[in-house]
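The chain below stands alone and is given in structure tokens; this is the form predicted alone.
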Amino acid sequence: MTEPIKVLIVDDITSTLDNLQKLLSFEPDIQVMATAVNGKEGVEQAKKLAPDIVLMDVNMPIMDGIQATETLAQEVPGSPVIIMSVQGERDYLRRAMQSGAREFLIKPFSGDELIASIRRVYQLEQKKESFLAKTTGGTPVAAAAPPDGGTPAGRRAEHGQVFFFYSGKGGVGKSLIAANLAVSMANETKGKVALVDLDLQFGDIGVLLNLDHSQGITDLIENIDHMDPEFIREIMVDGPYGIKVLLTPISPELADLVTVEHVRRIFGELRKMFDYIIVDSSAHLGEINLEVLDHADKVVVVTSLSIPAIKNTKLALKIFDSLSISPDRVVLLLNKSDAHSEFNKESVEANLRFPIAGQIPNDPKLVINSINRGNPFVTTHPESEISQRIRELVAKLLPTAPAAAEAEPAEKKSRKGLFARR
């Protein structure tokens, strides 16, 4: 007989536990071990019992559920959580996923939601300890050659272009822009575009462009030995100019199944088989995103015209000089670009101190219609201003070669220093 899936109730109302507890023990296969009164005390016994789940409430005294999710997330991991709550706001909900919660009920749930969502993230949990026991347990992967016996996978010296968007802080309309530039690409240049979400946990690539998420990276992952174009192109999404998606993993928990490694190899794969690959990236310069930047043909940082994005975009170029990131293949993108308002491009470039290559006008209607509706603005309105930006950028980032040839120098020596240690 299998062992029971063994769960840990936090909630500060006795009758809420008392009720979960009478629900589950109808459950042959979930047993209560125990349950807290608090965050602070739901932590102690987790780390006491280390269950296979813990039921989390949010609004309790001493430690509220946020925080004991993040320390459960550290310190238990185990042992993930799966939050209620009665708010079930988008943004909150984002707050408890990235706490490191697993799911997010919102009360009052029915007991059937309760136990479908217990059983759904105690078999993911399983299957993410066997993926890892099999992409770990054989081979390893870092020892792997390269595939042609040529330069190692992911240099930039290889067929395929990469294009890494980045930005320092949320809301700046990164992904909305990199998905909108695959899209022109592949319309202007008639060429193989891929489009990577490495946004691993929270990544919106496919809503944007209102794509079937039944399959993702970690598709790939599990047959990463038996990985081939054919198989790399049946695990990608089919978007719109034929451009092809590599989406993120079907649940957030899932992307710690990816490593640098997988990264690497996948990515030696897709220089081969596309001519332009763009990347959407995470704001946490993790060492998969480092991988990616570091073998990276042009950065695209985007920010737009506020204090907390200007800040987080400064403190993001200083780190580009850590890692001595050529400046020249930086290129600074600022979006929702208003003429009203108090900063201006060359107020922006000054605090930077670093060059604006384009700007991306504010035009809220048109992008929040293309965003609800999944439908690129560039193909539902390419008369408008904001998708000739787009447009434009695609031709800086792919200059025609004497344009590329007569700016060089100039763009080069304006450029020069501005990483510069002072």
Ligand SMILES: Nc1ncnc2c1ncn2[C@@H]1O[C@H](COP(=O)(O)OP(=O)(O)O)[C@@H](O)[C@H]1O
Given for the second form:
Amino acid sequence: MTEPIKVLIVDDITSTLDNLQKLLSFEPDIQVMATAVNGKEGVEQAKKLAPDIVLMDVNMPIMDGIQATETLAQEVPGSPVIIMSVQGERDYLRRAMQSGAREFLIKPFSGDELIASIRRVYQLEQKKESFLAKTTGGTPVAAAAPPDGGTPAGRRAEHGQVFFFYSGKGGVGKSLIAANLAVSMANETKGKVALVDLDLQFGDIGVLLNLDHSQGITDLIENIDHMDPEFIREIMVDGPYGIKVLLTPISPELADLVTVEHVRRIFGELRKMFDYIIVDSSAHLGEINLEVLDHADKVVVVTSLSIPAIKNTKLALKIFDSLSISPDRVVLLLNKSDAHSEFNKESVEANLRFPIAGQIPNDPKLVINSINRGNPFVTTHPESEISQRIRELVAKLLPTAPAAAEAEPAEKKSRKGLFARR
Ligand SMILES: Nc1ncnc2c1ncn2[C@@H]1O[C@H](COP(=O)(O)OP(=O)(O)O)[C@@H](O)[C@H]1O
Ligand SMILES: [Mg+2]
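Could I have the structure of this protein in the form predicted in complex with the ligand, to go alongside the form predicted alone above?
Everything in the complex follows now, all chains and molecules, and the chain you saw is the first one.
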């Protein structure tokens, strides 16, 4: 059996320590290795024991959880922190976000939430370590490399580019932009374009493009062992300008049937069949999203001018950073950038410490009309400003043309700098 996940719990209330310990004792893959009653003691224990995960209370005497988390992020980076805070501690929560904590649990939380969070943070850390081993270590390919040889080198041998659309929050316009971008990309490049809806439960691509949704990804996985290009093309639906669309399961409860392994195999095939693969996703950073994220050539993060959107984008960028997703691969997009708001591009960039690569204007009339008719606005109103901005995004996502390559190093450098600063 593999080693259990070693956890250090830091909380000044003895009964909380006891409860958490009891709760975790039922999980065979989790082992509480030590406890501490304040931040200072927590830091000392973590330095000595190098736990896999630190569960950290916020309000504690001597040294609080935020300060302890900041210290750990600097001095024991291999021991990621999950903060446990009480609802009304909003101010703390904001500080906690800056301190380098990986996740936040709001008390009272359920045992399931706690356990899921521990496993998730642990897995992300493992991925990060195996990635670092691959890129910096003397051993060329780490043992943790996926069985299908999905290493960066293996990836490049295949053909299609994957553009993964993500936002930490729904309703920011991710699906709308992904759909219009796919159509525009087909028109601009005349290449083979696939659009994949990975918002498996609540995908909207079928509705946005007014497609016949009588089959979807579950029809592929039912016959996954006989999956060949011809079969895949049959299951995909025809969209505007010759794009091919892989839709969600026809019913939300079928979403659970789709596994990471399925997704890995499907994308392996799609990369051989298409030049560009545009992926719409759900906000949930579960296994499937992480798998595609890991292998995507570009990750387009969509945000908007609202506090929840910005907050979730910040969290997402932090998670990407901890997953060692290079900032060069991240394209930050501000949607409804001219909407009335107390924020603007500059304040969002300052807050996120990440440059905005593109802005999409707010155009409710055109957008609502386009959604109601199921006609992408890039086809019906190609000269509108919103369509022009989408075309600019197409150009940005395409592999760098030789002429533009000169300007790249400087931009890369500044992005990296911005990304690394916390
Ligand atoms: N640039 C825009 N201008 C006007 N309305 C927009 C714009 N982007 C998105 N919307 C509106 O926001 C809604 C949510 O967009 P959607 O793409 O479904 O978001 P997500 O996929 O992020 O949940 C859409 O129904 C649309 O009416
Ligand atoms: Mg959506």
